[in-house]
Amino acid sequence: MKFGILVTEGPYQHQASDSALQFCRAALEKGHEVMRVFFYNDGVNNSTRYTTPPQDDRNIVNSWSELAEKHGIDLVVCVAAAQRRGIVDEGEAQRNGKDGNNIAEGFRISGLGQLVEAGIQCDRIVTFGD
């Protein structure tokens, strides 16, 4: 089965990101495909490379990056939600006159069309968050 994942909550204020990450790992272990994870609303906060949790805490942003690299998963961050929350890649930083980017490795910024495409191409879209 091919899954698309929608994450709408940030990495530390809600269980949604942890649950989505564990779901992806379990699905991949069972031989399923995770085509794309789309981060929307506060879920875009999963993509900032400046997240620095204490040493005894899990680093959810790094975990997403590692999962994407290992399994070739497309991690897409909603451009409008990211801009509202100050998350930019190199292209968005240049377009908006910012002096740097803060997106983590393996993530990319794009529009809602990527979520629609996942809905068309995947067997299931599973949502984590409200």
Second form
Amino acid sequence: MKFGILVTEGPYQHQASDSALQFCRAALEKGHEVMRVFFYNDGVNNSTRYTTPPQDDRNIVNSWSELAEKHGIDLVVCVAAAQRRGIVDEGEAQRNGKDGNNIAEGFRISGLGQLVEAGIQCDRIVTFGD
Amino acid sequence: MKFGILVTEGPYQHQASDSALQFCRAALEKGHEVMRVFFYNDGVNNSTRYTTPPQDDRNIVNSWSELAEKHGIDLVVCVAAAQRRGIVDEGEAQRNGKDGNNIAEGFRISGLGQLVEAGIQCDRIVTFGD
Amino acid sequence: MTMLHTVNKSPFERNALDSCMSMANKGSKILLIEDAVVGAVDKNTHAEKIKGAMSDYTFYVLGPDLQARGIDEGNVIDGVNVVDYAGYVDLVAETDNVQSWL
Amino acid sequence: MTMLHTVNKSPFERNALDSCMSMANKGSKILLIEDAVVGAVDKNTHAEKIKGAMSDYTFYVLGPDLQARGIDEGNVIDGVNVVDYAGYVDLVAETDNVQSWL
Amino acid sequence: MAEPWEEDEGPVKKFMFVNRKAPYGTIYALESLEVVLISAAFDQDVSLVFVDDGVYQLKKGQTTDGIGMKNFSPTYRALEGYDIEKLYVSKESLEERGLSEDDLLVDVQVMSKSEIADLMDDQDVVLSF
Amino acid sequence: MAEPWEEDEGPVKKFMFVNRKAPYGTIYALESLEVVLISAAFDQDVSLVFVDDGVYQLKKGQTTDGIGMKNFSPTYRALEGYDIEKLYVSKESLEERGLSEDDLLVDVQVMSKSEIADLMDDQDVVLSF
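Having looked at the form predicted alone, could you now put up the form predicted in complex with a further copy of the same chain?
Complete assembly follows, chain above in first position.
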């Protein structure tokens, strides 16, 4: 079965990202496909490579990057939500006059259409939030 | 009277930052002092200069920077919370091997002791959060 | 000592107002801000809770937050005082301490 | 069609479970995850709500979230099914749609 | 000929947006609306449900100057222009808040939660903000 | 001689931390604890209150392997070493959840909400997470 995942909260503050990661891992283990994880609202904060969690804690951003690479998952960060929260890639930095970017490996910034498209193409959309 | 302010949520997702800003402005207008605003939990996300809100919307990060400059308010971002969420200044970037930093004008990263110190030195601590 | 308690969550959504009222001493001031202002409307199913507690507490509600949610001051429970941000600051200054029920 | 409804908030703190149960059709499955698992404990003051709705819904609770909060499976309401993340995936796959009550 | 949304298969799916939060206290109402507008561009069969404090999103007379935020409520009036006309509001949620249909800034269908439940069961995608 | 916290003026203030949320679903419990530990280093008069779902922060037997998060509950046992010994738990909150003092992993004072209210009224700084 083809899953789409929607994450609407940032890492650490709420369990949403952790639950979403565990759900994805379990789905993949069962042979399902995770087509796309869409990061919306504060969920866009899952995609910054500037995080440095304590050494004895999980690294949520890296977990997403690794999962995506291993299983070919499309990690999409909503551009409008990202602009409000300060998540930028190279192109966004250039367009908005920022002197750097902070997006992590495996994430891409795109429009809300990618969420609707996931809704159309996937068998299920599962939301994790506050 | 000397106020200390604690903000525990990021900008935009919750009204906390907006309420805190309005409260600070009203307090300053009445002749009170705002000694320090301490950003904790997701509140640290108030301090990234990478945000680009829509042109017809308020710019919360800039509002903090301007208020701080005008009234000499100490804007302190908790280092441990910032590390979890990807807020870095030059020093933090160097220490944690990041290739850039995203902290906005007028904010500084420091320890939780700054919150306790504000509690000791201020007449009131007012918290804004979720 | 007199305390100011602020509540920022709708009583329809969360237990913050209930929790506040179960731990605020008589004579305390309770200010409703942000989404909590919907609790200050008369004729809603939570209004009795506030009306019944008016002998114990003085209630305030933040006007700008009422207006944002399209709530007319005329629909606020009688005896609940509407204040602006300046009034909010005064409440913090004139009480001895403030607790935010988040 | 059979729906899966997930609730992730404690019934002591928020109205999410109430709201879910007021809009979930009979025959729906309801899965408690994250902080909502505290609602699955027998002997708590919200337990009757779930017990009374067992003829309408099948209830599930996420084991890893119970364990994290130190809740022994033996204290879960009789008839509420404990599942792991794999079971969560199965519930999503075997129902026709899923709604998260956030 | 069947309307697209009456087909079992095909590119048109039934999307329902469930709005349960008051506006301004959190951004969910605004960012939910942004998804709704995009979904219209995809010609999907879109429904909006307003329950619990979500009914305040449609309240007339929102004035946000005092909180320094943008009043986005006029956008609900623009939905019709995007062919989004299925707006459902919970009767119980209105009543609990002392509100009636006259308090709302757009035309909606007021229905009971059990009617909303039937609609929800009939969707392909339910998104809740 | 008066104890430092009995003075009206001076560097020692009464700090109360009010913990109302279950652990792990949100980070508030953990990050509240981090402030508590720092406040100890400042030799303040620190009290911790656990009410509502906050009582679950002290529940015995927390096992977090299954959710991939760190179990931070042992830190509550370390508080004594930092001279933080004023841990108050709401009797009502325990009872509503079917819990008793035996379910908690540290020694606490169980008291009624009205007793906690009196303590709260007597603080200089109340921080709620």
